[in-house]
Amino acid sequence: MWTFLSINSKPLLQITLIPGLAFILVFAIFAVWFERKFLARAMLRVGPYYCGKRSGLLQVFADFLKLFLKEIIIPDDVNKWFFSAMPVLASTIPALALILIPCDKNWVLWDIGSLSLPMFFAIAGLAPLIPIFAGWASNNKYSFIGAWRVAYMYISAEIPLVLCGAAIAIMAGSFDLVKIVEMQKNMWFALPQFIGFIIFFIGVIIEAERTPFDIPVAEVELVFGWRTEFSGIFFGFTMMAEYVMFQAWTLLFITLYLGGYNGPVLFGNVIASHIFWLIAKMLAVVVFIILLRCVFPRLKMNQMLNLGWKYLTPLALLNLVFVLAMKVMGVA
């Protein structure tokens, strides 16, 4: 299936298909549909039913068309350009991190070598600024409170994530995501770094604002948090941002701990096999995280901060010391 690729067509396919625009959009559409159907089954409800016959698959497209055609309402006393730019940036900035994820050692859209892991954290670190600015620009108390919840939550989560990323780089001997994946051909890093594996998994849920860490958009308390004042297609962009963050952090988690694209060769082609295994691992993690929404209630803000500062950060430091000790002893 990849024999038709040439030097000129390969970058175009990476941009348009994987890990580019089509991959992001297809994931968002599939994730929204699957989450609705999956949660409906888990809660003994029907879920989307009429659009697309029994599967309800066309409901996602119907919702997008509805949001696209709805009026965009901009509140009074706001900077209209700033307010309008935030929902677009909320989904595009985390999408930039996706182009760093290797689908194969020869299939990386933005291959910057040893800067790839630090660059991912740098781009992902910019993403929380957009909800903060959006909440401020909305000139709404619920949006502003939700924005500051984003700030508190992300600060307490990103420090453990960076410490876990540093431990992975030390064990692999490189910050290059391709080299990190190649070092896991014989054993996934989730085994020797099980503590970091658990910490990073929790961090992925926090960064994606998934249950039980969907605190910034708690509808019972804050209407819809920092997204409250956005309507029409702007609201659609803010929802898209959640799934782009979800996708980006899940792929990084797989790359660092679950061997990335490594897997048995299928289809008689190495690149196609690697893309298949990367997507298969991603879907398995996504389904498990969605399942948690059926099990755990939303945490309170103080509970989340206690988790981040009292448990995740010290454990991440412990994991880092453990990896350094293994490196000194020549085990890793």
Given for the second form:
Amino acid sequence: MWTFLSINSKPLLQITLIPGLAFILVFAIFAVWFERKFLARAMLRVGPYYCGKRSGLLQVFADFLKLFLKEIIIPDDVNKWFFSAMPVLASTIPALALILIPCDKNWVLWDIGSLSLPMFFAIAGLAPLIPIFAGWASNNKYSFIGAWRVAYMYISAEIPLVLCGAAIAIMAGSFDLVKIVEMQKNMWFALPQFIGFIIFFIGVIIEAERTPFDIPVAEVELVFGWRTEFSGIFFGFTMMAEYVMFQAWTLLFITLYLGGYNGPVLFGNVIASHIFWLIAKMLAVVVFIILLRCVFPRLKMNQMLNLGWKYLTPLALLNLVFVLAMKVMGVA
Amino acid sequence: MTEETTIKERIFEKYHVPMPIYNLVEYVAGWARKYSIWPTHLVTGCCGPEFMQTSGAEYDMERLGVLPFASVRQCDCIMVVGVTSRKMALRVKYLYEQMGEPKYVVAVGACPVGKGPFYDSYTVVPIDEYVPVDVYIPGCPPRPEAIIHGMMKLQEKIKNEVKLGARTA
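We have the form predicted alone; now please give the form predicted in complex with the partner chain.
Up next: the whole complex, starting with the chain shown before.
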């Protein structure tokens, strides 16, 4: 039973390195640093500079340590159990979804075959409950408004996402993420399902609460959305949660549309080159999504709901019908 | 200075933390707090445009790790920028009490430092009558360079405070 704890066992490597702890932490550190530095360059500024030998690389560590050593305030009127449990759950539940992502045919942490795509949507569907509970437990009007914005946003984004996932499953003939990736050896699903590709990309930005859709934490309207009452390391965990969510959805996007781990084999090592291609594709998509932050202003709530219900959902249905027609005619 | 040394000694006597470990934690805490000041700003007057420019191009306070933030719960520092009337000063105090320790206050401009051009007004008050101010930045209005210099002074102060083990107002 405890064989997975031996030092050379594959599950231990998977839990600690990829797609486990180290992957998540290094990604969060890199993404925060890159975002601050890149946005600063876009505004003709320098960004973090003096902390860490004129590169600003240690800035993230300084922020995290400071938050760790800061006082945690639990106000009198909050629901104490929910208030102190939610920040921790917020970063762990999206991290659970990562264990389903195949890094190679033989490198899947939780290989449950044809249940993996539905299971990803199930786990990721739990994630919006955390902001809602946190906003309710905070007993603060800004937190509460932010929480309900999260609810509105996720419902209008998740239906097109699930429809796109269904189209992928029909084209691949399986719900198994490994089989879906293996089907994309010759052609990525982004080409035959271009509409689905665009919809899923927008959906990923909405789910990750990145800038054109960072409505729940709109700093100008709500003070800090559902995160308003959290201080110290609780706030650090909620920020961490944002990046874990970002990573999980980006990885699913790559797995479904951009060929997953497929790529030319480098240096004769199949597993290492597959992991390399997965990380390279993920970083490319992440950099592109971060770039959007210095281009677009924030949408209003009604514009966002219009986008979700009036455009994304019908287009996703159209995509589904298109794929079904292709499947029936035997093209795909 | 006697009080600060006793705090350190008291921690040593109570928890028996070995001095090298205590010093290491102190050093790391000082370093982290120094490079990660997140200020919230209370802009009430004409120092505002100068203060905005410190986060803009050219001056860029983020080089020092100073990241302006929206919510007081997550912030370390209030920057009181501009005139504070008697009524407004109560709000500053309210803000100050909402923040978590360690917290700092920076008075930017002549009005919160002394009374500035309103020296004979009955309603304008210097802000240090209500909250403990760490750094005073004079000027009417102060240039962005002056504000950044003030933040660097605050960084020095944070580092020294941690070394002494207590706040030295």
